[in-house]
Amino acid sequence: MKRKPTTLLMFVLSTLLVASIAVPGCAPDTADYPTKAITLVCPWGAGGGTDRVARFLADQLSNELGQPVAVINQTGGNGAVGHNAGALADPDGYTLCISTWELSILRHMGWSDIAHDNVRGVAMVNLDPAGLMVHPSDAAAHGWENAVDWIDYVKQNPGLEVSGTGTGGVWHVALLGMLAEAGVSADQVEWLPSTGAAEGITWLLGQHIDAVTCSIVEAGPQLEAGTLVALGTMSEERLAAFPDIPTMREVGLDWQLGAWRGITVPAGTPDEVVEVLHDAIHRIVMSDTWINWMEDQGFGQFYLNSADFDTFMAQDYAAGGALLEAGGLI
C-alpha cells in the first residue's frame, strides 16, 4: 500500500513527461537552428567549379549563420555517391548538398533511386549554359557561322564526332536536345565519352574530334584565345562575358540547358530550418562580395527560392528523361 503514492506519482511525472514532448512548443526546437557545425555535401572532385562555389558558399554561410560549414567531397558513380549521402541524411538542417544537374538523371540511368522527390530545394545558386565549340580551322574550311550551319552539316555528313563529357552527362544531352530541335536522330554523330570539358577541348584543340559540348565558362580562355570557336550557346540570351556569340534561339533553334547547381536538404526537413537557410543564402547571392567572386570566375549567376527551385528539379527530372529516352540511353 506504501508504494501506490510512488507509483502514482511516476504515472503522473510520466504523462506530464510524454504530453511536454508532444507539445509542438516542446519538440525539438528549430527556433534557435543552428546549434552546430553544418555538413555540406559536394558531389564532385576537389578543386572542380561545384566544388569551388561549394567553398565559397560555405564560407559565406559560416558568417550568416555564426557556425561552422564543411564542405566534404563524397565522390563517384556519376554524382550517385555524394548526391545520396545528401538526400539520405537526418532531415535536421545539419547535412546540406550542393546538387547538381546529374540529380536530374541518376534514377533514370539506373545510378541511383535518388531524385528531386527525395530532396527539398533551398535555393539554386548558378546556371552555366552550354554551347557547340568547334576548331576554327573546321568552321572555316565548312562554312560554320553558327550551329545550324554545324548541323545541316551534320545532315549531309553523319558520323562527326563530339564529346564534353561522359555518356548521359550533362554536355551529352545538351548535344542530344540541340539535334532532338533540329530534327535530327541522335546516331547522325558519333558521341565519344571523356573525362569532362577539359578532356574534350583537348580532344577538339589537337582535331582529334570534330566538336564539343560543354558550358561556354569552361572552354572560356580558348574562345578569347581565338583557338576555339562558339558556335552558339545554348542560354536565354546572349552572356555579358561573351557577347558576341549567339543564343540558339536567334539561330532558329527554341533549345536552353545549362549545368545547374543549387543547395537541397533531405525530404522532410522542417519548413523553418529550409527558410533559416534560403534567407542565408539569399542573403549571400544578393551581395556584393558573391556577385564580384562569380563574376571573376566566370560561373553564372541565377538565383530560385526554395519553392522554385523545386518546381524546376521536378520539370528538368522530366524533361531529362525525354532526352535520354529519345537518346537511346534509357
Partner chain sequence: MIVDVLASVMRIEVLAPWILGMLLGVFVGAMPGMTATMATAILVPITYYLSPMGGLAMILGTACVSIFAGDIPATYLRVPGTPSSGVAVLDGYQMTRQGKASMALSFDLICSPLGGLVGFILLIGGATALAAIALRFSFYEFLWVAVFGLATCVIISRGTMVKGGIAVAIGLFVSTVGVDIVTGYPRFTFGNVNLLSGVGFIPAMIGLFGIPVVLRTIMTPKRMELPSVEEKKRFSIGDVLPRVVKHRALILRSSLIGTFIGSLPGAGADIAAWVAYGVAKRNSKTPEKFGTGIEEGVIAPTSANNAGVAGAWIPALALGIPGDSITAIILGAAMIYGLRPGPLMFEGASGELVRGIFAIGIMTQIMLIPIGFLAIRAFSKIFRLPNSVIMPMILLFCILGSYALNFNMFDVGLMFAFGLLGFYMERNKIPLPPLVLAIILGPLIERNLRLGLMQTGGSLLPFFTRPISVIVIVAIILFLSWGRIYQLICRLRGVNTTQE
Contents of the next structure:
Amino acid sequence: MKRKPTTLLMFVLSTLLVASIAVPGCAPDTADYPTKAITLVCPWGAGGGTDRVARFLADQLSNELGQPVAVINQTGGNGAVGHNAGALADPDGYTLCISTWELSILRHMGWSDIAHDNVRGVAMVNLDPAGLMVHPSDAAAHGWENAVDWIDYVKQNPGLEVSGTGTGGVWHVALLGMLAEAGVSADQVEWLPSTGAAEGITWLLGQHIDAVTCSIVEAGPQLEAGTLVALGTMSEERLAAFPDIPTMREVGLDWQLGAWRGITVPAGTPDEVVEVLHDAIHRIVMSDTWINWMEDQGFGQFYLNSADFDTFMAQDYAAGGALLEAGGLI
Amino acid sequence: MNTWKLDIVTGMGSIAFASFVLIYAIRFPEPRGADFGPALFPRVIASILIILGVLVLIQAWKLRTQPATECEPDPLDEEIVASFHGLRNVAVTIIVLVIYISVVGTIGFIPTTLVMLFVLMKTYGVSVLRSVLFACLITAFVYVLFAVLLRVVLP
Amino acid sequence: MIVDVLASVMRIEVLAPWILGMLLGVFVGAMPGMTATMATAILVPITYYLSPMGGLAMILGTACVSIFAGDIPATYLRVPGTPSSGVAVLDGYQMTRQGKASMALSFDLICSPLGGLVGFILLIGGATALAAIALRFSFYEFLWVAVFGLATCVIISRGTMVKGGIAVAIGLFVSTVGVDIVTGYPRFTFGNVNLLSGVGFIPAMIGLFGIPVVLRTIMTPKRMELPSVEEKKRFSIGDVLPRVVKHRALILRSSLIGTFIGSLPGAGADIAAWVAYGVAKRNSKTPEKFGTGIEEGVIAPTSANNAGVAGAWIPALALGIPGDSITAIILGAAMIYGLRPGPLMFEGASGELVRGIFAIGIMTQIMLIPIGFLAIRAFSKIFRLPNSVIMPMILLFCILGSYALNFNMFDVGLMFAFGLLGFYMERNKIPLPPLVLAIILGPLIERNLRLGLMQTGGSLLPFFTRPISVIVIVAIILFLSWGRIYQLICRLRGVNTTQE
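Mind giving me the form predicted together with the partner chain, seeing as the form predicted on its own was just shown?
Every component of the complex follows; first up is the chain already shown.
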C-alpha cells in the first residue's frame, strides 16, 4: 500500500526536475537565432495603448520567429523602470523593449540614466500625433477655429490652464513646442499636471481647465460625440480618421510631435540578431492583419527601419532636451 | 515585552524617522513663484509624526507608573510563547526565503520552489513523504496556473 | 425589448466564454497580486476571435467575479486577493478565527451581487445624470472626498488615537515616495529606479496583512498541527438570508456609496469599500464591535466594492472616460465593435452593445452566486490542511503576488519589509487599516490640494465657497452622522406623539 504513492511521487518529482533543468540548458547562438523564448518588456501598464500594441506585436512576432514572445509589464517612473530593464538586459536579442517617446526625456528629467544611446533601434511601428483640444462652448465664445486663434487669445489673456499628462510628459512637451514655435513664452499658460490624458479630458469636459494637449486618438470618443473640439493636429498631414482637423503647418506653425512606439534592444546586440528581428517586424507591419488591426484600434501607422529609427531617436532626444530647458523644467 | 517598553521604541522610532525625513527633504528643489513645492507635504507629515511620537512617549511613561491601566482588548492579540521551536521556525524561514529570492532568478522557478516548500514544510513538522507530495502539488499547480494558463512569466 | 436583449446574450457563443471568464475570475481574484486588470489585458487578444458580445461577456465576467473572489483569501488567510478586498481582512478574518468562515463568505456571496445589482441599476437609470455630477467635481471637491476618506481612517482605527495617528502619518509618508507629479522631482527614491513610481500598493498591503499571520503562527509550534481554518458549523446561504434581509438598509446605503465613489474618475472600488465600512461603523449602535468579526463589517465593504465596479462604467459610457483600467480595456474593445460613448450611446449598433453590457452585468451578478458557492467549497477544502502545509503556501503566494504584478524582485523585498513593519505594529497595538487607507488617499489629498492652490494662486477660499464644495461637505456630514440624525428624528417624533 505504501509503496505506490512513493513511486508516483518520485516519478512526478524527477519529471519536474528534468523538465526544469532541460529548459534553460540550450546556449544562445546568434547563427540560428532565435532558439528560445523571447521577452518583450512593456514600460507601461496592462491594457494601455502601448501594452495593446506590444501584445499584438508579440503575438505576430512569435508566429514569424517560431518562438514564444511573452510581454511583461514593468511599469513605473514615467516609463523609467521598463526602459531600464530593456536597456540593461543581456544584449543577446532575447529581451526586447517596446520603447516610447519617454526614452528621449528620462535622462533630461533625471529619472534614469538611460537614453537613446543605451539601446539599438530595431524598428519604429507607430506614431500618434498630438492635438490641441478645447471645450466647444469656449471655442464658440472666443471664436477659436485653429491653433493660431487660441495662441492669439493666450497672448492677450495669459494664464490659461492646460493639462494632458504629468509635468515633463509627452503632451506637456507638445504644448511647449507649439508655444515656442509661435514665439510665446512658456509661462503665459499654466500647466496643471494630470495622471494621464483621460484625467485631463475629464477636467476639460467639466470646464475646470481651458485646453488639453494629448493624442487625437485618446480624445477620439469625445471628438466624435462633439463634446470636445480639436483646434489642430501636430502631424505632417491631416489624419484620415479626422479629416476636418487642420494641421499646425496649415496655420503657419512649423511644429510636429507625436508619441512614438518602436522595438529596441540593448546596445551591443549583434547585427545579425537586429537584422532577423527587423525583417520579421517589417513583414508584420506590411501585412494586412497589422494594418487592419492598427486602423481598428485607431493607432497611427508609422514605420522606420533600424538605422532611421536610431537617427530619429537621437534627434528626438536633442529636441526634447531643448524644449524642457526652454520651458524651465530642467 | 511590556507594552510601555514597545511604546518607547515606537515613539523614539517615529521621532528618528520623521527627523530623517525633515533633513532629507531639505535637498528638494524650492518651488517657483507661489506654487507649493514637493517638500511641503512630507514636511507637514513629518512634523505631525514628531508630535505623535512625543505623545506616545508621554503615554508610555504614564503607563510605566500605572501598570494596571486597562487597555481595549485587541482581537488580534494572541498568545505568543517564545519557544525554541518557534524561534527556530522563524530563523529557518527567513534564511530560506532570502536564499530563495536570491537564487530563483538564476536556477529557475520549478526546482527552487520545490526545495523551498519542502524545507519549510519539513521544518514546520510535516512528514517527509507529505512534504514532498505537497511541494510537488503546489509547484505544479502554480506553474500550470501562472505560466501555462495565464502566460505570466515566472522568475 | 428585454426579451430581445436577453435573447442576444443567452446564446452559446456568448455563454461559453462568459462562464469560462467567470471561472477564470475566481482564480484571478483569489490569487493575491493577480489583478483583474492583468487578466483582462491577457484576455483581449483572445476576444478578437469571439463575437463582440462573447468577448464583452468574457471580460466583464472575469472582472465582476474577481472582485468577489478577492474576499476569499482575505477572509480565510488575511491575504487580500484584490486591492478592493483589503477591508475583508478586518471582520471577515476575525469571523474565520471564531470558526465562522463560511458565514462571512456566505454574506460576501449574497451581498456582492446585491451591491453589483444596485450599481448596475443606477448605471442603467442614471448614468448621464451621475456623470454630469461627477464632471462638476474639481480639485476642491476631490480634496473633500479625500478628507472624507481621512475621516474614515479615524473611524476605523482601533486603540488609542495617537497610535492611529502614527499609522496614518506613516501611510501618508509612504504615498509621497516616487516622482512628484506636480514638479516631476523624484522624492525619497535614493537613486533607486524601482521607487520612482512609488511604493507598490499591492505588495505593501499583502505584506502588512499577510506576513504577520505567518510569523505569529510559526512562532507557536503547537498551532502548526491544527487545520489552518477550523469551522464549528457550516453556514449556507439559507442560514444567512434572514440576516441579509435584516441589513437591507445597510446594503443599499453601502451600494450607493460604492456606486458614487466608483463613478468618480480617480477614485475606485477600493476607496469605496473602506468608506462604506467607515460609514457603517460610524452609524452603528455598537461601533466598538467593528473589527471583532461583526456581520455589518463584512456586509458593508463587500456590497460597496461590487457596486463600485458598476459605478466605474458611469463615466465610461456617459463621457467616454474610463473610471479604472479594466473599464478602459473593455471600452477600447467595445469601441471597435461600434460603441459610441456619450449622448449617442443608445443609438443604433452602439445601443445594442450598451444594452448587452447592461444585460451581461446584471446576469453576471446572478450567476456569481452558484459559481462563487463552488469556489468557496473548493477553497474551504484546501484550507482544512494543517498550518504547517498552508504557511509555506501563503509565503509562496505572497512572493508570487508581489512579483507577478511588475515582474520585479524589488517588490518582493518591499512586501517582506512591510510584513515586518506590520508584525511590529500589531505587537505594539498600532492599527494597520488606517495605514493602508492612507497610502491610497495620500496622492488624492496632496495632488488635489496643490492643484487647487495652483489654480487659485494660493487661496484656500474655493475649497469652502464653491456651491458644489458646500454640497459635498454637507453630504459628508450627513453620511457620517446619519445614525445620530435618525435617532434624533425618532426621538423628536417620539416626543411629539407623547405630547399629542
